[in-house]
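Take a look at this one chain, the form predicted on its own, written out in structure tokens.
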Amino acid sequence: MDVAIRLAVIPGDGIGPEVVREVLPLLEWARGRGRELTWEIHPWGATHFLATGKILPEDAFIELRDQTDGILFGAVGDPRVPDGRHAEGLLLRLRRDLELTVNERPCRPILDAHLPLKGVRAAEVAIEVFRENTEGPYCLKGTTEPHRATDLAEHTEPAVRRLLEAAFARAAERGCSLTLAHKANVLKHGHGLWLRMFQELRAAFHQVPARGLHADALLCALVQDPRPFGVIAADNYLGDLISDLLAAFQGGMGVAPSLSWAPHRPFRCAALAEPVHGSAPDLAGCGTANPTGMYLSAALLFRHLGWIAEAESVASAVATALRQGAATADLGGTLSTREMGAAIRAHLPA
């Protein structure tokens, strides 16, 4: 018997509502295939904050935590809130307080034309970045003084262990290599902890070819030839940079998906799907945003929920649409957001 799933949908800011609107029919499609699925759309974002002064009310967070199985998130960030406090109180709080330690960002290019590397074919690249999602320099702890500013990078053993265990497990599942990106030669304390945990876990996952690599050398190697890489593990900051570089290998930020999840599942809500592209406020309202990253993020969420057939069908529909020439402006095409969404959905099985 299918387990009843309840999702929260948070369109957010900028182009977030536009790409989320295009993926809502995907939920209808999954329900039409017999999945017991309900969802609720929430207004939280810059417009709601400016109108009400509220970011994410405590009772709403508790409902998300205890009565929801996953979140589809559009984007956050609005120039009307220049200090970004609503983003910190919404998305960063969800990551932190739901303990969504793992941010998984796959890079699986579909078209050779999207891969700007000489002599490398799209089918030869299959990389997944496992980025720690709650700590590092993004812990938002620091000070600003006259002529001096500091940002604290915090790393704790529980969070590092959860991320690395998830990365090792994924590499073992795929039968591929694992590379730890670090700068322990300079960041001896924080990244030293990462390196120690990595060496410890290598013994438990002895079947996984694993190595640590300085992040600058890793970036160079990825541009020279990404084919040898399978899973890459990194802290919040380095993982962000590496995964954004890899977005360029698959057509740009509009195509790149992500899923944040809690490997230890402390709460009912233990996964958040979100495209990598951000709110892109300059594109908001233009109708040209690419919904592909949102579709592929939803596919990651479906897989996390155990809906393997649906996840594979969505990924296949995206691939077919792109191969048949469907493209928004960022991919060199002329389709609108709505037209791109329709082009992808046209290839979903009944």
Ligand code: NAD
The other form holds:
Amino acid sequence: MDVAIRLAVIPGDGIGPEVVREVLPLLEWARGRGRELTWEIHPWGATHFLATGKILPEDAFIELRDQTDGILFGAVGDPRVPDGRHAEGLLLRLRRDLELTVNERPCRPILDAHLPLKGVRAAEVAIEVFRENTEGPYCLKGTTEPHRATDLAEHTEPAVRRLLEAAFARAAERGCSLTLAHKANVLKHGHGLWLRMFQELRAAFHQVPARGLHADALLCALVQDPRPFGVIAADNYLGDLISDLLAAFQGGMGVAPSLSWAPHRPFRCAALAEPVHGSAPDLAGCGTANPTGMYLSAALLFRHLGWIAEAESVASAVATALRQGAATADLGGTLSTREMGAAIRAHLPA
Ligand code: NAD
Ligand code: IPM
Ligand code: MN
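Output the structure of the form predicted together with the named molecule; the preceding block shows the form predicted on its own.
Then the entire complex follows, led off by the chain already shown.
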């Protein structure tokens, strides 16, 4: 018998609610196929914070943590909250306090035309960034003093080992290479720890071709030829940068998906699906944002829940829609967010 799944939906800010609205029918669709699924939509975000002063109350956090199986998240970030404190208290808190160590950000371009690189075909690129999702400079320990400012980047062995183990395991499963992005030539302490853990795990996963690359050189190599890369492991900060570069290989920010997950499953809620893009204040309210990244993120969540057939159906509905020319303005088309959502859903099996 199917296990009853409870999801939390947090549309958030800007275009978040616009792209989330388009994937809610996917939840209905999964239910129509016999999946036992319920979900609750939560108001957390800038508007709620400005109206009530609340970001994510403790009882709401505990309910998300202990009584849900996953979160669908739109985006966070609003010019009316310039210090971004609600983003810290909402998205960064969920990533950290749910111990969602792995932020998996796949780059599997669908159309050759989306790749801005000469001589590279979409089918030849299959990269997954495994970004550590809770530490580095995102520990948010810093100071602003007169004429001096600091941001501490904290890296701990348990989180780094978890991230690297998950990255090695994925590379082993795919039979592909693993590249560690680092700057241990400068960040001797923090990235020194990453290199040590990497060497340790390399011995355990001797079948995986693995190497470390300085992150600056890695970016150059990725643009020159992304085809040799399989899994790329990186700390939180480098992973953030690398994943946006890879979004450009998929057609742009509107297409790139991600799933944050906890390989060690410390809590019932061990996954949060969110597109790589942000709240895009420049597009908010226009009805033109691309929901594709949100769809592909939902597919990653379905896979995490063990709903493999549903995950594959969503990914292939997206691919078919794009191949048939469905496109929002960012992809050179004229479809609205709603029309794009409908164009994708039209290819879902009954
Ligand atoms: P952004 O990703 O919001 O936007 C960057 C560019 O990509 C903009 O030109 C935008 O119009 C475009 N874009 C983004 N999503 C798109 C979509 N679905 N369809 C079409 N075009 C899209 O990044 P930013 O401008 O650097 O940040 C805006 C706000 O979002 C900030 O507050 C930032 O902190 C926040 N942010 C949040 C997340 C998140 O919630 N996970 C991620 C990134 C940025
Ligand atoms: C992302 C975003 C976030 C990050 C911001 C909104 C804090 O850029 O999800 O990639 O830096 O992780
Ligand atoms: Mn980012």
